[in-house]
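Only one chain is included here, represented as structure tokens and corresponding to the form predicted alone.
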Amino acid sequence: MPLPVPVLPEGVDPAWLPPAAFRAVGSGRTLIRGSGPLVETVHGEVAEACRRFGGRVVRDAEPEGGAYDLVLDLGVHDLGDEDFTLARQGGTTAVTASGGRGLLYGLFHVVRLGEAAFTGERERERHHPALALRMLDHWDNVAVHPVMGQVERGYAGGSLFWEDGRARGDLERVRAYGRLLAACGINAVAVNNVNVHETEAHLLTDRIGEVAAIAEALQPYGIRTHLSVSFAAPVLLGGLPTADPLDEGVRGWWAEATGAVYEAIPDFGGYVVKADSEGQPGPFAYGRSHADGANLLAAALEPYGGTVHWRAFVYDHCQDWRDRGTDRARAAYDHFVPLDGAFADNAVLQVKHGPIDFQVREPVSPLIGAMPGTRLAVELQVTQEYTGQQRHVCWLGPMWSEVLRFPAEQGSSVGELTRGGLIAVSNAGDDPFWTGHPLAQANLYTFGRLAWRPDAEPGEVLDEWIGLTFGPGPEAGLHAVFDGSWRTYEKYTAPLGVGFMVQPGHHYGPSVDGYEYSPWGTYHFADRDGIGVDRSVATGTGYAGQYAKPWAELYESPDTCPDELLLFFHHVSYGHTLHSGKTVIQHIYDTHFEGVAEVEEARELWASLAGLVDPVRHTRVAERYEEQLRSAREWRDQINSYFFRKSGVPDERGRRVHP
């Protein structure tokens, strides 16, 4: 029986899968061959498209006089489970696959192509995901946390999965979410916060049935469910006196608990663990290493083919701001490089793409090229914690592309070194537009497509999203809105890679000294003479020396360090001349005025698209632009005033800087 397409609640935006996107698929005759749950999902998608647009779909047996516009064929045996081929000959477009996921991805590829999939001739082309795991981490709390709320760092309403302290009773929208994810290539989801509170800890044992219900809703679109767990679970849940990873009783407890998880969710993906970080429990309490902790869980998961994702976000969050020798940027490398080769095969070290915390500009983490004996996954943040919190347009595709193409080790790019997959903190919630800001959907879609092909051109991915979401008409205007938005945001916020300068706690809006005297290790060290953090080997924290050549040499000197990272690696005077020819202080003034002007231009451009965009969507974006412009002006005035007061150097162009 074909599986019906999920029905969205009234008023929920269809995002990049509006019915019109299926017009080409649903207008002709389609033959589907094969069997299995995901084939029934494919059948349901095509049947719904045909119902809308007048086409016809048949299964397996060819009808009399059968000529087909589209053939979806499960049964080719020389492909991986997620692979598919696409060809067009003699008026028939053919998708072939060995596995149900491949057939599903092939169908969505045809949807992306639209009419182009049904014109001309096309030689057989094979499509294969570069990364086997393409996962979203939802930082969702089951119960509303008194500090973190329902979704930590979430800017799109409440959780899609949890409501009133339990799994949602109606999971139809979760199934629709799985559909959106599959359509851009995502194949896994972790359904709860990496900061595991007491309520969430119970999802592993007595509340696993709720996780199973969510997993069942996601399975029709090939999405495997993962769970964030507490390292202290044997103590919290099992009543054991210890969580020591080398204790036989602890090992037995995890083995039994994991077996019960797989009884409830046979295709369960594995665990996500934040340990010995920002107060979360971990193996350090027992004198054990991170490898000991990860391997404990890996052993419990191994019989079932599961994976433990061990986050490398480990640092001293109780730092003395007067101590310039302790450097948060160094922490992941110092903790984990000595353990290279010690992790089990099914243990993945999950590394943030930069060494600090998802800033608008950071260097690529040196850890990524330094552990050849360990499976690494790179973690991105789709939810815009430090890039406008989905109240600002900030398309992150160009940033992520730079990261994934960065030659981290002997010519190998980050994308090639991430054998453990690409992972991102999700930006979706129960908001009618999924991501709060309708244009933030582009970040979620772009992540999925870059996870499938890290070397893809981000502009082409954006073309796909615009075409699917908006249809023909506003393409040029939307590209103009998106293309420079990341650099625009960078211009009016923290300059030259120094990072942070945000309001403490919620991280929205400017506060230049907000973290300057805090224990979090996120400093800019601005004084009357200059600004920046000296991370050189010669005179600073030595962080630059964690990179392989030529990057260690490039970053070591302010004369060779790229301008956009200068203040991340060096403390320089306000009169230091950049490669651009400007002084640091004039760059600060110029970019902050430019950033505001660019937001004003983008707001006007969006207003001009009113007749080409759905009115409800247009109104929400227009409202967000008003907030973005207000915030950009606030950033400009606070940053410029702060550094005018510090440096005493006026803007050479005579613009108003508030004293």
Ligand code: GCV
The other form holds:
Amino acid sequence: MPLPVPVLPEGVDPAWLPPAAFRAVGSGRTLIRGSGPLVETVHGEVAEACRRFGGRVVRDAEPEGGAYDLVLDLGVHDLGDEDFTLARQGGTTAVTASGGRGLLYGLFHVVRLGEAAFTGERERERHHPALALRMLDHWDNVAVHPVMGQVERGYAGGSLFWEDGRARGDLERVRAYGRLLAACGINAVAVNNVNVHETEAHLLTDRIGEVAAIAEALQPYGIRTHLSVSFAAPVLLGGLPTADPLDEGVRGWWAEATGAVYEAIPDFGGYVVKADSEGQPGPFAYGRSHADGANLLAAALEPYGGTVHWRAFVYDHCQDWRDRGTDRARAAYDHFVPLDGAFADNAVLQVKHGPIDFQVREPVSPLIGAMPGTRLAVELQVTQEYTGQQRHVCWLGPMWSEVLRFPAEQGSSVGELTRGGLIAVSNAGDDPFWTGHPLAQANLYTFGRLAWRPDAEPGEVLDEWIGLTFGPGPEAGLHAVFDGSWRTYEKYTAPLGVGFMVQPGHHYGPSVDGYEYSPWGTYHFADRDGIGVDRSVATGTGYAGQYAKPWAELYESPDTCPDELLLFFHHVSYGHTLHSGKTVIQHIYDTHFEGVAEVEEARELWASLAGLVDPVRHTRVAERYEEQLRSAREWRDQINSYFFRKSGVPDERGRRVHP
Ligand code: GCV
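So that was the form predicted alone. Now I'd like the form predicted in complex with the named molecule, please.
After this comes the whole thing, all chains and molecules, with the earlier chain placed first.
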């Protein structure tokens, strides 16, 4: 039986799967061959498209020459489960796959191509995801947290999964979410926050049925469900006196609990763990290593083919700001590199792409490339915690692409080294536009497509998203709105890679010294003479030495360090001359004036697209541009004034800097 396409609640935006995107598929004759649950999903999709556009779909007939416009064939084709081939000959477009996911991805590929999939001839192409795991982590709490709300760092309403303290009863929207994710290639979702509070800890045991219901809603779109768990679960839930990873009772407890999880969710993906990090429990309490901790859970998951994703975000969040010898940037490398080779095969070390915390500009984490004996997964942040909180347009495709293409080690790029998959913190919620800011959908889509092909051109991915979401008309204007938005955001916020000049706690808006005397390890050390953190080996914290060559040498000296990272690696005077030829102080003034001017231009550009985009969407974005501009001006004025007051150096172009 074909599975009906999920029906969106009234007023919910179809995002990149509007009915019009299916016109080419739905106008012709389609043959679907093969069996299995995902074939029924594919059938449901094609049937719905045909219902709208007058086409016809049949099952399991012989593919007679020319009788069909599209053949979707699941059979023995010697392809991986997620692979598909596409060809066109004699008027028939043919997709073949050996697994249900492959067939589904093949269909969505045809949808993306639209008319182009049904014209001319096409040699057989094979499509294969570069990364087997393409996952979203939801930082969703089941119970509303007193400080963090329902979704930690969520800017898109409430959780898609949890409402009123339990799993939603109506999971139709979750099914629709799974559909959107599959259409950009995502195949796994962790459904709860890595900060596992008391209520959420119970999802592992007595509340696993709620997780199973969500998993069932996601399965038809090939999405596997993962769960964030507390390392202290044996104590919290099992009443054991210890959670020591080497304790036999603890091992037995995890084995039993995990067996029950698989009974409830046979295709369960595995656990996500934040341990010894920002107050979460972990193996350090028992004098054990993080490999001991990860391997405990890996052993429990191993009989079922599950994976533990163990986060490398381990650092001292109770640091003394007076202590200039401790450098948070060093922490992940210092903790984990000595453990290389000690992790089980089904343990994946999940590493944030930069060494601090998803700032608008950070170097690539030196851990990536330094652990050849460990399966690493790189973690990105689609939710815009530090990049405008979905009130600002900040399309992150170019930043992620730079990270993924970075040749971290002996010519291997980050995209190649992330063998354990690419993971991102989701930006979606129950907001009618899914992502709060309608244009933030582009970040979610781009993440999925880059996880499928880390070397894809981000600009092409953007155009793909624009084409699907908006249809013909506003493409050029939209592309321009997005294109430089990340660099624009960088210009009006913290300069030259220095990071963390945000308001403490919620992290929105400027506060230059907001974290300067805090315990969080995120300092900029601005004084009257200069700014930046000396992370050189020669005179600083030694962090630059954690990189392989040539990066260690490049970052070591301010003469060779790239401008955009200068203040991350060096403390320099305001008069220091950048490679660009400008002084640091003049760069700060210039970029802040430019950044605001660029937001003004983008806002005008957006206004000029009225009439070319759906009015509800247009209005929401226009409103957000007002806030972005207000905020960008605030950033500009606070940053410029701060540095003028510190340095006493005026803007050489005489623009208004508040004294
Ligand atoms: C889920 C940052 C965020 C926290 C987040 C943490 C993490 O510190 O501000 O909200 O916690 O990263 O990645 O675990």
